[in-house]
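Quick heads-up: it's one chain on its own, the form predicted alone, in structure tokens.
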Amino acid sequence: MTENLPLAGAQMLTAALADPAGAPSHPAIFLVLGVVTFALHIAAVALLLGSTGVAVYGGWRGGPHWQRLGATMAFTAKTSMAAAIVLGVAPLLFVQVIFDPFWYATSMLSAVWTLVFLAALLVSYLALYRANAVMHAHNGQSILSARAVFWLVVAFVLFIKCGALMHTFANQALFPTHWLEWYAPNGQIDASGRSLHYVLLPRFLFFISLALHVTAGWIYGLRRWVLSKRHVHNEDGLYSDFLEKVAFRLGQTGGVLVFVLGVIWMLMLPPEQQWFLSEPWPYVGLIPLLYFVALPYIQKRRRLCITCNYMGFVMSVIMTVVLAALREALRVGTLFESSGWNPFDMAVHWDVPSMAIFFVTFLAVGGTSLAYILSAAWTAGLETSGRAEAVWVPSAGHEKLGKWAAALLGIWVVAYFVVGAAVMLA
């Protein structure tokens, strides 16, 4: 077996690989815009894995309410992807900044998987879409037929894949000293990329199983809407009950999954890791995983109180932000540990033009376009939920807000053109 490349070969390493640039500004806005943003996107992530899950079971269980609820969590799922894919760019970009050298690193050694990855999310997405286009109507309800819950099946096994993959990619970022054993196995090298060289199943399935507790705090929020519309689409108080009973068994089981499996991952680090253990950090993640027991029981004491089961979600999303803050200490120490990289050690080179430009696009752009395509699929999916013959109608705002979105992207759009030209021609 080949020898690990030693602490200070990886030190050459590293600094031979990242981009002499240097950081646009100061590496602590990068790393906090980074655990923010992954924050988000890996909630969008739960949000993706849940509703598809829910909706395969919902459309194998049968029934009027779990095929409702599918069909509902199935038009979620697309619309989840859509902000998952959105809301992934921006921590991509912070760890290209950041952490270049070893992102640059486990792309190329694994570089033919990094291409099945986006062939994988292409699929999945369009099965997705497939999914959603064959359902069909039966006495006026949207029923998940055998050929939708197939396509379903297929779009949650591909973001399975897709998240192993990025799971295994990441991993192999953070161990630059055993990059040489990867790559010139027995000394004999091997550029061909087909190769994925480290998973840690407990912190893969510690992130997979947070759609359960993440699709329960939605679905307490879709309880709550469809118990302030009983009157206007005549509901008798059955679907909304069950809705309950679905979040609760969800938020249980999701709950003592993601402590049970937090616990293992800390048990079960690696050496180059096992120093995170003396730190508080693992401590202060007690209070989400904590947090993610109790919600259930929490929304079952608080059941008729409209603001707690609206922010039985919002609070799933805070926590996942103290997570990818834990998940973001725990990758600077490491790769202080094996590479000696300190990314307050980087080069500054203010360049406030580009920042504005990030911060103009990422708030305004950006901001508008999620809002409405969020604001728009919650309505539009659950006015029309299980209810085949229901035609959503935006509401004024609701046009108003996509004018908006539509023209601030074609403004972006003309400007990067601009912009691009004018620095050509400079």
Given for the second form:
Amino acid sequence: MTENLPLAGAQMLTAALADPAGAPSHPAIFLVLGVVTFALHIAAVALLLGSTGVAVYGGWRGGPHWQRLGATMAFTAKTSMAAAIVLGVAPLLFVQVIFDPFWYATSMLSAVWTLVFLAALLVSYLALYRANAVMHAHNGQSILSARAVFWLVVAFVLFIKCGALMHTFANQALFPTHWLEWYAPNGQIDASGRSLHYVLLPRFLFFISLALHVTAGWIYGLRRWVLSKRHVHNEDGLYSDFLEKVAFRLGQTGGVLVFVLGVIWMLMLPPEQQWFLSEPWPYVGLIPLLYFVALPYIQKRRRLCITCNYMGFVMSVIMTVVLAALREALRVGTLFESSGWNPFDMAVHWDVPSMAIFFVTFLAVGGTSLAYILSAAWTAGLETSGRAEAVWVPSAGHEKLGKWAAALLGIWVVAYFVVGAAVMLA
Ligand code: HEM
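Since the structure above is the form predicted alone, I would like to see how the form predicted together with ligand HEM looks, so please show that one next.
Let's see the whole complex now, leading with the same chain.
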């Protein structure tokens, strides 16, 4: 029987795996950026799962309102996917800077699954595009045909698969004292990377369940937009009333679900993480959870307040940042307890050029591209809003933003190769 690695063993192993180059600036910067970008990633993932789920349900339920919402949400899913991927890369970079031995070890332990993740991601994205392509028009409205629903279901199942894999990688990284037992079960080395070792179901379901709530916040915004444009589009108020009901039900169910799953997760924390319960963190977590429960009722009372209707989504994202900070506290404490790892002890070798390249890329290239993708998703999704004949015409400002995004990306690609060649030849 293979023993778990004692703390000293885990300490030695992670110290040996640590990059001697250390961090290129103060670790606190990476910690904060990691939290914020993870929160944005998981919010985009939540919208992706929620919008795909609503689109599947809308296509299956049928009827003009469900069909219209379903078609709009199938479009929203496409752009949330782009945002989820772009915003997934950022926390990955930060994790690799300050928790590299852990991310490296978990990727090696389940190497084959990291490739399965990429394949599943690719196929799910294609399925989403296929679903949007096979929608057809009926009486001027986009219809989610049975084929479109089929492709949406394929995409949804694969998204869940991707999320489950991401969760397993992140979770395995937290338990260095188990790595030996996973790498060499019964003393026999298994270097195949074919196994997944540790899923903590309540934690995974907790993050997935954010989908209902975040999507409710999004639909509240959608309802407000439809309501304010109903004269322009010559509509009665029935569709916006329908949207409000859907958002209320999603928010109500999502709020309770996320609360219950949060409590179950805390009750089922493994022994290495029990320390968390005697700290103030889980109680701070009650703030976002109670907000999630309250959101639909706040929106009901404030149904005429324009800012409040749009703020529902923004506040959900802000509350997700709080949850991401607590998740990070759990990681920092767990790794310190089980392997003595403290990101603040990392050697700092200031590397100003690489930091400058990183921030310019992040803000200028990533910022303009994301601003274009998200604003296009919002305006195009709303203006066409399931109406087959509607064509989105970007405004002059949008056109300009798109050209800037493409130009900066082009300059960045050229600069990447020029700097690379200069370093190689120097
Ligand atoms: C459909 C696609 C995806 C889904 C459903 C998904 C879902 C998730 C979930 C549920 C978590 C939280 C895991 C946990 O803490 O237990 C997570 C974390 C994360 N995901 Fe994703 N994800 C997706 C795509 C991506 C992509 C494409 C990337 C990067 C290229 C990415 C990067 C990350 C990173 C870096 C973390 C945090 C890891 C850590 O802090 O240790 N994800 N994802």
